[in-house]
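Next up: just one chain, as structure tokens, the form predicted alone.
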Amino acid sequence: MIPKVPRENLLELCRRMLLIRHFEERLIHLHDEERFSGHYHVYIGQEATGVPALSCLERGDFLFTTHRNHGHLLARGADPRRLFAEILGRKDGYNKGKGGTFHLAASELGFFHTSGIVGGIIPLATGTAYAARAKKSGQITVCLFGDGALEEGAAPESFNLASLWKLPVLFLCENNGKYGAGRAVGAAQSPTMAVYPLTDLPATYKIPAKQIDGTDAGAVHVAVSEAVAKIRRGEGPQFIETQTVRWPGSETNWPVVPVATDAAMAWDVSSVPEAVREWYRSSDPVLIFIRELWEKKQATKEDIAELDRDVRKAVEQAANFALASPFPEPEEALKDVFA
């Protein structure tokens, strides 16, 4: 289903996780290309899960996130030129190049800290929750992360102190654990976690949890909204586990480009090849998204093909303008340092 949100918003759901998609793949070229380095991951296959949510927030909210990161800062409204340069480590990105991919921030998003550090930020969040208790002023805090940050002893001691205290903090799962096609409906169990479903974890510390499907838009939206608002009632900590199917492209050790993203493979996936084309029929939560839109007669497919075309433009001169930034003097590593 669709958020029932007025159309303009609707367009700009669908905007965003056009923009997120076709990001990460001029990324996966760039990485191709060899204009940067080092391990990466993306975001696809997820957009449907932080576009909606991340949209259920204010301006003030603080949010932590993963190593899977690029799709929640544009989500938020990073500036994609900005997010291409830090990526490439060129002096117009966020952090002028010292973050990376691994460890963005852009506090003016809301965007304190990235971990590469699997399950990291959960007690960084859990921090900003209690702050924002003490100071009374209505903040709330996101903890985005991954199924297999459930495994660190982190996450347990986090969820025990947000819920003896009731800490305004939503703790918002993304598993991608499932392979395969379908729409997201009980991800397998993990090989390395006993706990089975995962919101076992958290509901044994009296946090409310429950479980969704993440390439169901309005789903995700409802779900947010609803314990968003129950955190700023002083109701204390929400869980929720959105599951997804994970991406092909995503299942080798560096990510490929199996077929490159066009709206038009909503109704037709011909083009893409036989070996993933039934996750891009049945999976993909941009193209279901792109399909609800038409059905619900909220967009035209001439209105989604020329929002596309939008999008890859300025995906495609925000890489350019990556390209063209300067690198960081070396002296510039000793600068905004704290020892």
Contents of the next structure:
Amino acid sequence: MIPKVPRENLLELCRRMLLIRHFEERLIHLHDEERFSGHYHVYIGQEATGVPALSCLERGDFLFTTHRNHGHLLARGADPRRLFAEILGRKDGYNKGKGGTFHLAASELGFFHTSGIVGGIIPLATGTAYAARAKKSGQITVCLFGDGALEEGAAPESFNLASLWKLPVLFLCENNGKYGAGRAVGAAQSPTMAVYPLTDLPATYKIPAKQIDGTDAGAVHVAVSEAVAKIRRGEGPQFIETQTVRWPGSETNWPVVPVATDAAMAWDVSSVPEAVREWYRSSDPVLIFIRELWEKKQATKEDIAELDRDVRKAVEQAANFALASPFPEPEEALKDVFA
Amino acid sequence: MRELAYYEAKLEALSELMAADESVHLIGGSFLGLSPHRGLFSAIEKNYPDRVIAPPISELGYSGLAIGAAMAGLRTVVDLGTGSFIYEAWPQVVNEAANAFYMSGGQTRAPVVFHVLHGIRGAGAAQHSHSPQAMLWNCPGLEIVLPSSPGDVKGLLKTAARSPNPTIFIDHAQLLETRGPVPEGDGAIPFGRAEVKRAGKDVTVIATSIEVQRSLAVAEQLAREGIQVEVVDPRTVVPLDFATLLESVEKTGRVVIVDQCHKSCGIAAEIAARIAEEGFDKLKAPIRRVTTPDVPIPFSPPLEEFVTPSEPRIIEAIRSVLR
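Given the form predicted alone above, what does the protein look like in the form predicted in complex with its partner chain?
What follows is the entire complex, opening with the chain shown before.
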């Protein structure tokens, strides 16, 4: 289903989902072209979680994300030029080239610190929530992490703290492992986690917890806006697990693009290689959303095609900006150790 | 000048910080360890019930909470108890707090203070006697403070709580009863200023924390033999006022370094290396270190005494560099 918001907001949600998709497909090509080095992770397949979820927040709210952060920053309105520049280690990057793909931070958007350590942000999120409550600022914190983070001890310790002190924080656990590697067909359970459903873990600490379909933008929007409202009313922490089906391009250690996404694939997947066609036909959250916009008469096929073209153009310009951005001076390495 | 006990000066600093700035929050309440005076802390708890938090036994969780709160504008001062307990919070302290400002490209400050009571406190055995300062010194981004006197604990705690950076504040349980002058008023002491605690021309002893007090007692004793020992206390190792240390070594030409870290890669090891690099031509004798040997701290009193950087061991080292 589609979120119950005005048409212009729906089109903006669609634009941001397409932006994430095209940005990361371009990023994978930049890596294949050896334009940057190091391991990296992509958000493709989870766009209908991050984009509607973050649209429920206010300016000034705090967000924490992980190694899989590009989509969250773009969903929140980050500048794709500076995002590309950071991932390419350039001077114009958000972190002056000191963070790279793992640590993208944009404090003006509420992303103060992005940790590449699984579970590392969960205690930190209780901290910004604690500060907001102490200062009565009304800000809430959203902590975005994957299902693997629940295997770290930091998660239960933080759930206990958040629940004890009724802290204004939303734990949004993106389980991208449905049908993933090592899991039974149709199951979203990790072979290395005894707790299932995952919502049992926060529930043990008396945190209200829900499990929803992360490819359904409308369901995400409803669940997150309800949770956010409860948190703002002072009801304490909330937990949501979203489930998505792993993108075939992320099945291997290094992402690969099996087929370049075209919005027209929402109606016709015949151009998609057969081995991955089913994902694009039934599990691709961006194509599902586009199809729904069209079915509910919120956009014509022409509207969508135009949006898709504009986003691609913006992504290409952003990539070119980053490629033209200089590397930092080597001595920059010695700065910013202390404030 | 008035004289206070170390524990009194420390409580005074905490009280004044709480009174002056409502963004200061204390997490944990063992700032006086197992001292018989520990109950005095309850006055602060009573005055500021919303800003003194008793956390569950979750060092990792509440240390991260304190870092996040500091990122969002509070001044959190965390008590982790014994020095060894900071290892339970290690991922948050060394991998999140220490890196936050740098890896965000200077966007995010984390002005949190972690307080611990380090070192050999007496019958603490291997898991309650550790000195984490050298390991922490290998994590760029953390300021490291090691007070040795009542005046220093007050003044340095003030500066720690106001610093824009994550700061590790390392006390020693055996310092709590030490008495000494403490100025009236704010008394803040800037970081990165070593202090010559006692002047002397024959040999330099560079010491930290409780070992400063032991070195001063040794200096007093050797003065009766006509040996003039200069005792220099860096007070903060990050930032390190190396110029003052080197100046003393240049004057005496002989140096003994005393601290409670293990010998390999300890505080003394790093200071010795820098003196060798930058002051080699001033040395009249090899550098000597008095540290704990590279063994876990044992329980039984004679074993513990054997590994402690004690007064007799400091005297022996001083005599060896004077030969």
